[in-house]
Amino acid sequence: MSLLFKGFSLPTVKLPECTKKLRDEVRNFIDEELQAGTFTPHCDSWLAGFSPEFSRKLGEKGWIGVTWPRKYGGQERSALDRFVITEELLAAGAPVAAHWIADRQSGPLLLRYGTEEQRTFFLPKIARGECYFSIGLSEPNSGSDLASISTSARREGDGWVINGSKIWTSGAHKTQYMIALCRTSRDPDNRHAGMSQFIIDLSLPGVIVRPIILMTGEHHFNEVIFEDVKVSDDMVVGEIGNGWKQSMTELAYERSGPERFLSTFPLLVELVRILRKNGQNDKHSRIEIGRLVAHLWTLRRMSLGVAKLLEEGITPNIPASLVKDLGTQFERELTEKVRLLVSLSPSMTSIKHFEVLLAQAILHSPGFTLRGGTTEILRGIIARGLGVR
């Protein structure tokens, strides 16, 4: 049985007992950390909660790179196991930003396209929660239109010289590496040709990281500028000229996960708690909460279906784009419903956790439909995939 959409389908997934047992282990770990006071639940924690200490704890548990081969530090577990680990951490608002990009897409990209030397060097460090990556795709004058990027990599001697800039780069002021998409040649008849990916050590001379401060006052976005940055040939990922295809594979990992609809989940939990505390059990409130939960449950089933496809080696560009588009709509809808159901004043400095969570959700929301591809780009991918464009 499968969930059917026009032109494609997603498998319906039933979690095996071993995965349910893993979920219990993760929940127990989170409860212990909360009781110890090591973190406070945060909306958008996969971008805003940067804690190397917490990432190393997850590495010690074997919960980073769980699907990877053991020889690279992984646990050879299923994509569904990884799904429940990330789902529980996000639902708790745990600080997972440090390792998030490396675990979600940089590591899988290196497993698929990297050299043996790259896998041996980077993957065990990522799995231990010690090595962090940023994404180098969007540019100041390109937005989400990756085919128009202008950052260049020029062959020089036995290496490459990189010039240009990337923007909306999460965590670049704290991560050690970036996988950047660069132009290595141009074909006037094919905008997608002539692109290549490089691993760039962000401590190299010529790398400049400029902060982009959010409305919350937080700093996790950056503009990263490259001025004659020299990269050795062994930092090329995959094949020269194959960067477009590789980047699309990377984005499939990025767009379909539970972070696309659980960024504001701690706010939903707090909303239900406050409604119960206030005795607010009217019909309108029950209907609105029911709609939110039904929407959330549908998104979860779709995201699980994508995880199953990834496990089968299928690159699910269309359903991943659909999950991301619908997921970001849900995240905004949740914030709006909270404001309609409860009278409160959102504030980042409030002593009330509910008001802080709402302020985080509101002030982070402009980025929901931008990161991982704008809504317009995603709907274009879906339309082309369904043959209606």
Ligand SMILES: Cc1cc2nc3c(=O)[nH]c(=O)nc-3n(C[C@H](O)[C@H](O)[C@H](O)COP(=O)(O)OP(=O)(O)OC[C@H]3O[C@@H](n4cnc5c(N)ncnc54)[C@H](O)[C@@H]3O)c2cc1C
Contents of the next structure:
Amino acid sequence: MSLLFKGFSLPTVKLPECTKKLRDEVRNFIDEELQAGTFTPHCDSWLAGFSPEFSRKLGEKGWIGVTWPRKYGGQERSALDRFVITEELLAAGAPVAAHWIADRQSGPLLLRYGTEEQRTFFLPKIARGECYFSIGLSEPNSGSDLASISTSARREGDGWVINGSKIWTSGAHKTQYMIALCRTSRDPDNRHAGMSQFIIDLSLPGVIVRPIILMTGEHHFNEVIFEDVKVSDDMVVGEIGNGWKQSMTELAYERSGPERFLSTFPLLVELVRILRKNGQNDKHSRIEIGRLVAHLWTLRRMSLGVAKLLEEGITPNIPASLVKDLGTQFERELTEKVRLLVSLSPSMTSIKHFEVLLAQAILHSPGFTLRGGTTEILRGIIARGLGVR
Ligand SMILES: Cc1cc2nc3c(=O)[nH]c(=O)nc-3n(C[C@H](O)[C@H](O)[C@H](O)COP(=O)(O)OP(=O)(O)OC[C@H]3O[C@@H](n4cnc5c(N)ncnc54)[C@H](O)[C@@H]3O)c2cc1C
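Alternative state: the form predicted together with the named molecule, after the form predicted alone:
Once more the chain from above appears, this time first in line as the rest of the complex follows.
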């Protein structure tokens, strides 16, 4: 039994008073922004709401890179403080996509594996909300099986020449940089060896960013092609050949945060508001909303537990996978429940905010369980953690 639950032990977290105070500050800021009309709540706003102006405002508040050392532009606050900031922004559907990846994973990756020069150059800019990153993992023929990537980095002179392509790269048409996983050598006996990470300036000659348009008509992700792109040696992240291990560290940051269960939260808020307005107070509606909120609360506690482990320097890949698997299912379930509870016509162009939110949630739903690792892959990781695989 103890073995069975080894992979899932998560600490219970009680938020300290200073974190609760921070939450109030973030809420007040969001209220002011909403009143000033600077944004309209959006489902999936961490992918769809790209606003450099909003990111800069958060940077001025000190709410990006909040856990990082002060010398790199951070605030040396706790992972729980970061959790609360991100939770409030997502719950409000605020436009946080511009800095999201840099704050969540590229910055922490550089903090852990980057050189002093990289940290000094990139981290303060990220923390000011001015410097944005995208993730260069997936390729046209490599998604779940990431070890099969073929984008290559070849040593030439005192730098590297990159060739190949990355796909589904969220935000690459707007971010300045990508951290790309590339092959630097091959070992027939070890497919995880010989991979390395590079910071690629997306304005370099030879970088071609081709849009992939979503079925909503929106443009969030891209295919990025590298044709003899020359990258200097100081853009190598960590050690040559250690890219697999480094990327796996990134995935723990990527999988467990509140963005894995709050993408459709603005819809829940609007649902409750509409039901109240319509006087729809029947038992069935109350039970459904009660269930959703109970699920949400459980996920939140689990995600907080992962944040605490990350703060303690532990890389909790298994519980992070569990949060993502359950969280993304919840995001989809919420969308379905709303559709069944209220009779309306989802439409991206409706003048009714609720109908637009529902359309966003429905049309973005297929991606929830794919991005950051598919359900099947996550369940494989969880099964291994349970010792049943
Ligand atoms: C909205 C969105 C944003 C994204 N943003 C980025 C980004 O910024 N950067 C980036 O690098 N990638 C990004 N991705 C790509 C994402 O990481 C991949 O789509 C995902 O890893 C799956 O890879 P694939 O699409 O190649 O599917 P495949 O790996 O081809 O999988 C197809 C199906 O087969 C199943 N499958 C595959 N292998 C196994 C197995 N061993 N056992 C059981 N089932 C299996 C999968 O679960 C899936 O259902 C994004 C994807 C989406 C939807």
